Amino acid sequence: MPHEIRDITIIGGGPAGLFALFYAGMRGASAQIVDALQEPGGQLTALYPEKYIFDVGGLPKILAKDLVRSLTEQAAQFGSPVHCNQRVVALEESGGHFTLVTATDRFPTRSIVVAAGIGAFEPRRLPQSCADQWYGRGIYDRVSDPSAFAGQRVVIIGGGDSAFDWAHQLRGRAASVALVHRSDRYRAHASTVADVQAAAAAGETALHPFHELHDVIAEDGRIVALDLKDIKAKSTRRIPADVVLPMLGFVSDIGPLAAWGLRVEQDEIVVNSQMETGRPGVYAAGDITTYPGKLKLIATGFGEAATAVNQAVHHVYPDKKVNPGHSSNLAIFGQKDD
């Protein structure tokens, strides 16, 4: 489906993308967001929206899922739209402007912002073939309210930061929470290991090292069980489950951006102080970016943003200044216009 033309494309929901959403408004430009997942927020929503952030400017602390709600009631304000659930696979580029291409839609644009993160990302799927018919009925690998799994009996498979974070967040709300992993080695923080390992102890989560998923149990349409396979004994063990979150990581590519004619290294966008990537009209921030010095942080991020954002205005309205000036002196706000 073709959509009207925009000033900016933001390709990327994360942080840097909705600020840089916001900024787009904030400067008189039409702007959109493009994204592959199935709600904004990039990485705080996919992978730790009950964690707290400690280091974004004026927030003593706030949790990662309330940031990008702020994020998004800020972009909101101009009625730009956000776009989910499109993977960009084609960039086209005639008459002067150049079109995102995703599997259903078409985006003309006449300028581009990349703030895609680490690129678009999937979780990883369970290996076993018993495991695929449960996804989305009693398999999960994204976990947005936690409140859904209150009272129920969750089995959460992984050893990494997102798998000890749930087993940690979940504690005290599921009815029960057991941590299955192959190995007796964490990839987790070591402080989030100590504290699921000190539950364990107290009897309050349970851990299966050296264990893996063996078969899903199920009555009624329902998952009831797990059979899991110790691998060094060879011996199998049944556990209850209502539910299963196999937190596995994530398989990251920036797909077609590759072949754009930009500057990229290593899977990284190489900008330069304007946030330029070597493509007369396409900018980038965020994650996503690299050059001498770069702090991948949010707080950066925002910078990168409204940096990118300013330049791409420059591009396509060549007679509006790059610097905005101070947000409490513009007229948009109904303040007196510098």
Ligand SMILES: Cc1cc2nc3c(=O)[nH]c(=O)nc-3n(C[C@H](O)[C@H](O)[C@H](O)COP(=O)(O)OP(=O)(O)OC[C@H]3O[C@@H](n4cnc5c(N)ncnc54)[C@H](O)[C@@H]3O)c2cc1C
Contents of the next structure:
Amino acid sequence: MPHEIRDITIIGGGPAGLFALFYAGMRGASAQIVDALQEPGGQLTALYPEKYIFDVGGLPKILAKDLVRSLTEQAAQFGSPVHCNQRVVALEESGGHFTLVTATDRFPTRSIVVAAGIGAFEPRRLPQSCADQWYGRGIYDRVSDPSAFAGQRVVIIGGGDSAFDWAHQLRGRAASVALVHRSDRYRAHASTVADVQAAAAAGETALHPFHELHDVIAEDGRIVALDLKDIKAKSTRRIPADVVLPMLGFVSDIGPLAAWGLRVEQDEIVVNSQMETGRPGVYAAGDITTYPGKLKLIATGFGEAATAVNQAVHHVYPDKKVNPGHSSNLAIFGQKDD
Ligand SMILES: Cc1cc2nc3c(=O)[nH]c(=O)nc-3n(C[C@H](O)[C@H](O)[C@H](O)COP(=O)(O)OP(=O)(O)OC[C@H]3O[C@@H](n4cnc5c(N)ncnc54)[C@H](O)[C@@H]3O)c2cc1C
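Alright, leaving the form predicted alone aside, put up the form predicted together with this ligand.
Following is the full complex, with the preceding chain placed first.
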């Protein structure tokens, strides 16, 4: 499906991309986001929606999902579209403009801001084939609404931050919580591990180190239990389960970006202080960029997004200044335009 040409198309709807979308609107440029995931927010939505963030300027403490909501609201005031479930697989250039190509759609654009973070990513799936048919029907690798698991017997598989965070968050909300991991070496934050271990000692959570999924037991078309294999003893045991949450991390891939004539080193785009990528009209911002002193933080991504968009605006409309002036003076917000 072809879309109308935009001044700026932003690849990636993480915090850098969402702020870039707002900034493009503020500069009077037509813009859009194209993102591979099913909803905006990038890593914040996919990896840690329920975690607090403490280092975004002006916000002493904010849940990742709430920051995404605010960024989305800020960007939405200009009505620019966010196209989800659209993974960019190719870049074409002809007739004086670019076209970003996904499996189903084509997005013509006069300039590009690549805010692709760590690349298009998806949850690592359980390797056991017995799990395949239950994805979306009892096995979920993303949690967007923890209240959906109220009263359910939840089994979490994994040993990292997400596994332990959800074991902590769902305790008391779910009917029961069990955490299964292949070893007793956990990669999660020490305080969360200690919290879950204390809950296990108190009988409030079941902890199964050195176990892995062996089989999914179902009755009447729904999961009722899991068979776990004890990796050391080679025995199996059955535990009750209504819901299984594999938290095995994500696999990410910057994919075709590397072949677009950008300066790419170790899966990152080398940019200069104007966020230029080496290909005229293509800028970058956020975690995908690298330069001396680079910090991969939300706060730095915001600044880079502003720089990238201002450069893109000037590239598309050379008579428009790079410097936007102060938002507090802009007519677009009903203020006195300077
Ligand atoms: C557990 C955890 C906790 C963190 N805590 C903090 C914190 O407290 N403070 C802080 O500042 N930072 C924190 N970070 C880091 C922060 O999340 C990142 O710096 C930030 O998400 C980078 O934003 P981004 O917009 O550059 O990229 P991302 O958030 O990675 O978003 C990139 C988006 O691009 C999309 N994309 C990629 N390739 C394509 C493609 N080919 N086509 C279409 N879409 C594509 C992806 O789907 C994704 O939505 C944390 C990270 C993690 C994992």
